[in-house]
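The data below hold one chain only, encoded as structure tokens and taken in the form predicted on its own.
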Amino acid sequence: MKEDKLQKYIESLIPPRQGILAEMETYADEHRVPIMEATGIETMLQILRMKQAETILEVGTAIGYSALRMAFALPKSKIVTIERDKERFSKAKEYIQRAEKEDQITTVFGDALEVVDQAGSLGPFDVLFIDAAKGQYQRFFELYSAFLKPGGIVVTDNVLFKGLVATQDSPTKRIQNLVKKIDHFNHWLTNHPDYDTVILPVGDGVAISVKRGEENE
């Protein structure tokens, strides 16, 4: 319950959403559509502020939310994004063209596990944010982390899944079978040869990951 509390007292800081992304919100709450929650995304903008990243690869567009904040928070920044479902890359294309950021945001149509030539020709990357199919965080760290520049970062979303990771309380086999995908992707991840990871408990959990090497020795 503190927890709570404490939860709600972080989110009631935060200054409200103006605008375009405002209506993204709203839309996203109408229709069911999932986006990175308030204080998690502010953590993650955060960072890249501080990483003063360039380049940023998103793994799960949705309706365009996550990158359309990134852009705004890094307005010098170049962002690539990928999204399989049909409706929700129109929808993502539309919000983009409507905020003028078809400049700095590129997009890509297709199965993050098969577009990889195609977005990874546009890097390398300052950082990697993973935000889709939970089930396939791994697969997508192990392809996309590739286009890393040394001392990149990786993001990824949704990492204590409402919390069920720590309490293996999961209403549906279904659930439960997702939950273990990631539990197994943080032990992976967090024993990584290769990166310092955080897990980080804010919004449904956050990731950061730094890539070790000619920066970081």
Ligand code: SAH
The other form holds:
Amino acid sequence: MKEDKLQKYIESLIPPRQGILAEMETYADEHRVPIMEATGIETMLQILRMKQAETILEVGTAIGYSALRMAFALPKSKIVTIERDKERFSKAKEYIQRAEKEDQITTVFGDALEVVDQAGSLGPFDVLFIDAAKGQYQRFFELYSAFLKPGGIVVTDNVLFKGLVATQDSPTKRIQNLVKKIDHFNHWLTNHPDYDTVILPVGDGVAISVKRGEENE
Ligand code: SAH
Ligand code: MG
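Other form of same protein, the form predicted in complex with the ligand, not the form predicted on its own:
Starting with the chain above, the whole complex follows.
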């Protein structure tokens, strides 16, 4: 949704990142690492601040950009983050070390579909952030929401997939298939009896789901 004028305007108001974060953005750009878009991440960080999140589980570390953004925005929080790509994982470890955030961020190497017990044992979590393979969103949600506290929040990135979920004009069969899966996930999520969900048209589309607790059932 980059072409959107309002989105561009809002983006222009976001102060540029400095130091290691700016460096990571350049690296991501040059190596085609799909880090979260500026308006999307600012929205997520603001919600996390309002929540005063103390424990966060991220599915999809990539090079550790969003994990570090969360760590800086919420200095008292603990973050667990999962990545299956070796090269990205080691890059993430390198950046986290350079930022001196190893005490705050625990990195887990492996396929999120397989390291559930390991990552889950580090919970329970106030926030679950899903930002990995789009075709698996429902699986990630089902597996990891078990470790979410009542009243906890699930943030899911890329749920509007460059607007393709609304326009249905995918360039390839593979993308069309992915669009179908995301569309299916969005319907499933917004009708989930245990969660209240809103989809925000920021970044690449961000879903915010709040787990019902005893007090809001
Ligand atoms: N959250 C990051 C961007 C993540 S990009 C940021 O905003 O900075 C998505 C990442 O998820 C990729 O690096 C990819 O390797 C990883 N990924 C995809 N499927 C995965 C899975 N099943 N288990 C673990 N990591 C996965
Ligand atoms: Mg994303």
